[in-house]
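One chain comes next, on its own, written out as structure tokens in the form predicted alone.
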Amino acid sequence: MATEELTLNIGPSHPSTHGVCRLIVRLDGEIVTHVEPVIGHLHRGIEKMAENRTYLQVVPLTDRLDYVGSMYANWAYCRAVERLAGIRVPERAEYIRVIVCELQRIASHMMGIGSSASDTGATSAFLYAFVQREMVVDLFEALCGARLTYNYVRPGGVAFDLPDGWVEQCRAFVAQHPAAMLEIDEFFFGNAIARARLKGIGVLDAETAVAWGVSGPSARGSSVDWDLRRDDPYSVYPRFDFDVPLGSNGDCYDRARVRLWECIESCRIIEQALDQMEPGPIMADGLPRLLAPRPGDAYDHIESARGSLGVYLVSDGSARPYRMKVRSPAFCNLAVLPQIAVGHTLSDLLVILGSLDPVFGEVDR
């Protein structure tokens, strides 16, 4: 019997659509026939406002995209003006940077998991991972003064050394960390209820994810072995000896599992940068108060939390950014939200929304 569709807009201020974003699904009774994102809520013209500041004072526009990994917009523009300008940073501020945002990864992606875990009803372990987000934020707060906006990494290497107390507390953090991701991992991702709520859910292939520049746990969860900490590597990440986890089937529950994976490799990373630190300085010498880079351009991604970060910089000779373009990750990874979702139930869809981990700052910019 023929029946009607019923088009039913979700967001874009609701809880399960995981920021400011507007759905329009149509559906054949519970199950998903169409679904539209509707983007732009939280459009503020970072890119444009660029234009109007000198380069030091774009770095706290940097930490507004994506909100929830702050150290990596950071770190993405520095490296795009450090590469315009010429600028050559010291290691020990290099180092610093491969530990801070190792320990944003982390943050981010118990984000991530903790809210896979609230999608799918298992509020506890939603609490379990807020717990080791919260050891980091912390650790940030004692670097930095602040718990979400950081504006720490600086064009030429960072704005402070560390503290007195921090690495002891940052090996601290590590060194229990994976123990509670393996606790994590066997009462949430061994669950019945999230292996049947998870399992088989969004399917992304891997040809789909590459052919729509998906990036980051999501395209890894598709089995995509790609990672620029190691295939295009930056920084010092050539030092380290990691691994890069992948998933099988690229449901929800691999991409989810690869986030919690990668939270034991961050910590291995984080601990060999702790060990290989010297004593040095924090910021390049010589750098004039206000930067004017030669005219040209110049574009530098790192692997963030989310994928490919990358960002895009013209110089026309002035202490301004004649031009700035972000290449979000998230925005990407949104996309195939339309292709991986038709054929699931109303609920699923929310899961599977949740489960591209996406960051609306970064997405609207």
Given for the second form:
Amino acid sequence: MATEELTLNIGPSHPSTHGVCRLIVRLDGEIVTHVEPVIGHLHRGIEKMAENRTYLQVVPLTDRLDYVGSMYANWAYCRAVERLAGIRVPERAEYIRVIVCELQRIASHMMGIGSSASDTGATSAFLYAFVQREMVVDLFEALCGARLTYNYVRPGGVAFDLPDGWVEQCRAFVAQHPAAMLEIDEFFFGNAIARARLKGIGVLDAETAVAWGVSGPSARGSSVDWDLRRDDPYSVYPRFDFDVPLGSNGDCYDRARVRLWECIESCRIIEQALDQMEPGPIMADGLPRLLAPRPGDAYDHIESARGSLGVYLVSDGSARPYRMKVRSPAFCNLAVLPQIAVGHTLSDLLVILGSLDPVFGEVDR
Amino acid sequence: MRIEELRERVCAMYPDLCPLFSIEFGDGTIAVPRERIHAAAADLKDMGFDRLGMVTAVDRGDEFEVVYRLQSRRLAAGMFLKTAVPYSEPTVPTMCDLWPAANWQEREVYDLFGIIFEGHPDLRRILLPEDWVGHPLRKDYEDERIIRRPDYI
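Since we've got the form predicted alone here, give me the form predicted together with its partner chain too.
Whole complex next, starting from this chain.
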């Protein structure tokens, strides 16, 4: 029987696109033959706005990039500023940065696993993940007063020291978290329906992942063994003992499950950091009130929850960045979607999109 | 890999790129003329830079600087590759044939700077609407909605 190709528009505002993303899909029956993501609906021109603000005023803008992982953008930006201005960060501040960013990784991965779960109809797993995310957000609220946009990591250190009782609260969270992850692993990743919906779907091979610049858990699910925390070590990461979990098949199942194991590794890192941390200053000494780094350009990157998040800064010697560019892992990861979605059904397409865990604030910037 | 080692390795393998290698803020940079940018990128890819981390541009006031950030897992290193592009003829060869990752990133640079990537398979605006006028990250771009914040020290 001859069939006619159907062009379908999904989004930009549709619950299953995980943000403001439009997909133009061509379908043969229910099979996707072509998909084109149309992005930019959340483009706020943050890179242009940065050119008209002082170095310190840019930090709150970076919160609005990846809004489920604000600490990362704060940190990546601050590292680029510190490299340009030659600022040495006190050791306690580095430990606090590592702790909050590993907590942020857990919070962000709870969103990633939760969306993979809800995409496949497992709403209970989504809620179990969000219970854990809520605890991290409570920790952040106690730390800096905000639940989403923290503005916490600042050039030279962090904004506030840990409040009284925070360390104990953090230890209590880290102590219960791995068991909660194993529970989700058992009842979601071990579930026959979830396995049928996720295994063998959206297979991304390692070679394609590297060529398309995919990074983070989305690449590690395809057994690309690359994690900046270990392979381009920054801050105090060399002092910690942790593993980099890898998937083997590069399908939606492996991408989601790698995130789960990464959360358990993050707990190991946080525990070691809390043990090693000593009292001391949290902000570099003698910082000028108005930073004006010498002319030049610098790039620094960190391993965010989505992959390699880099900030490129150009200084002309004035108090404002001459140019700021954010190398967004969500943008680069999303570019591979048309490569891996073709040949799957429409309902699988949305699972594949969710398994790349894009955050459109960071895609569109 | 330390940046000095990387420079030695580049010099040993590609003597013609050696004098163009500079180190600033702990990072290596190779700045080449536009005619050689694609060949230089291909050489560095052969050397082990399997990832094109970032493509971007800077409006220097009299010309554009197109900046590529290369990453290598095997060498555990990263470096810049740069080339200058004149205002009057803002074109540069595409890197899509070497790294498909260039596809969307070059579209973004085209969108925001108006630089033409020759040979790109699908050079369209990506972040802004199709009918947008101008390229906002150029320094001469004007829009009344751009607010310059005071310093507040």
